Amino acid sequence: MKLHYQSHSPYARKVLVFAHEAGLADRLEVIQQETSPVQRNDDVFALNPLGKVPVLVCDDGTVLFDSSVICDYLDGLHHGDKLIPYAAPRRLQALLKQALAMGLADAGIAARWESQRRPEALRWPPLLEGHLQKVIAACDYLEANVPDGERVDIGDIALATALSWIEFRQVHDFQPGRPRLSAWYRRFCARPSMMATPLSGETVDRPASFPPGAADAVALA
């Protein structure tokens, strides 16, 4: 199978946890890519019409897209304890793990584009702090229901990655002042899983039609 993945997304590293999690690891191919709202990358396109990674190519061909439903998929792949659990309460427990995960990374992700990858002059700082106030609101929830650490599921992974992505990028510094959750996020850090898929680069926004100083043209228009 084919991983097409990039090294600083928290979906596309939800996705290879999973699979070192599941023991599909040595299953993938990773084909890194790189992707950004406003550099096409036409391989990606030619997969996944919304032009974002992950995506997998199972072996048969056939091509699924979204973290959520890739790991889906590898989730029927293996033998071994389920990390999406069948039964309620269970599922409904690390499905709803899941869904703040992907909230909080999609919070933290639009807290970067207004406080730093967005040209300076179209930054509106109290979209900044509405998007901040949801990525601290998730954290004061984590710390309140910390997950038990009974058994890992994938509601569990969403969130060590998502969190991974927020103290990686600096959005917020979220260990200070929550012991329960960084004393959670430190032990689940020191899983193999984690320690073999670091976060690392960095991505280029701005496309080659669109050069230094434009985005003061257009704020000025």
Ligand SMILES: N[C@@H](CCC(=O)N[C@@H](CS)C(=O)NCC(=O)O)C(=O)O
Contents of the next structure:
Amino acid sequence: MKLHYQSHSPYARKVLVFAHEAGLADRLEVIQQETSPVQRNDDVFALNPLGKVPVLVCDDGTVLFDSSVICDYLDGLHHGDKLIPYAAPRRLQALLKQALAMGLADAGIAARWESQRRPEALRWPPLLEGHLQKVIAACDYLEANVPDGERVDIGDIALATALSWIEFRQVHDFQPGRPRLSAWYRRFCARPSMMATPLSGETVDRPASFPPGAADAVALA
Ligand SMILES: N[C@@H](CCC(=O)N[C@@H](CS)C(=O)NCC(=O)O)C(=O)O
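Let me have the form predicted together with the ligand next, following on from the form predicted alone.
Whole complex next, starting from this chain.
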């Protein structure tokens, strides 16, 4: 299987950590892609009309996109404990954690557009503040509802990879003042699946000063 990946994407890393936890990582060929809504990647668009990674090309040629769909597929390929539990209440708890994690990553990325990626003249501080409030509220919720840690599920993987990205991009320093979340996060980061998949790299967007259609890209810090 081919996993179209990005080494600095929380969603792509979620899939790769999931594959490690499911014992499937050695069945994946990982292909690095750079994607941005302002820097079209034709190879990714050919697979996913949304132009986003992760994308999985299965052995039979089936193309799957969106991290949650790919993880669902991968969970059907192994015979160990399922990472997406079948039955309530564990299933709902796992899916709720996953939903929170995806919202956390979405809000963090949106905040970063307002603080760094958008040309300075187009940034709107109230929108940055609004997105940051979601990040902070999600972290407060997690401090009050820290994952129970009994058995790893997709929600834990999604949360750890989203939080790790928040830390990597310095969106919000979530550990000080949140001892329970911090302890859980540090424990999870020590897992081999996390150690094997470090975040790295810079976002590649179109340079702000270039006219539409310019092909060059620039790496933004
Ligand atoms: N809901 C999607 C989100 C995927 C996503 O936003 N990926 C980013 C990388 S972090 C991307 O490729 N963005 C390019 C774009 O928005 O055009 C998932 O869970 O897979």
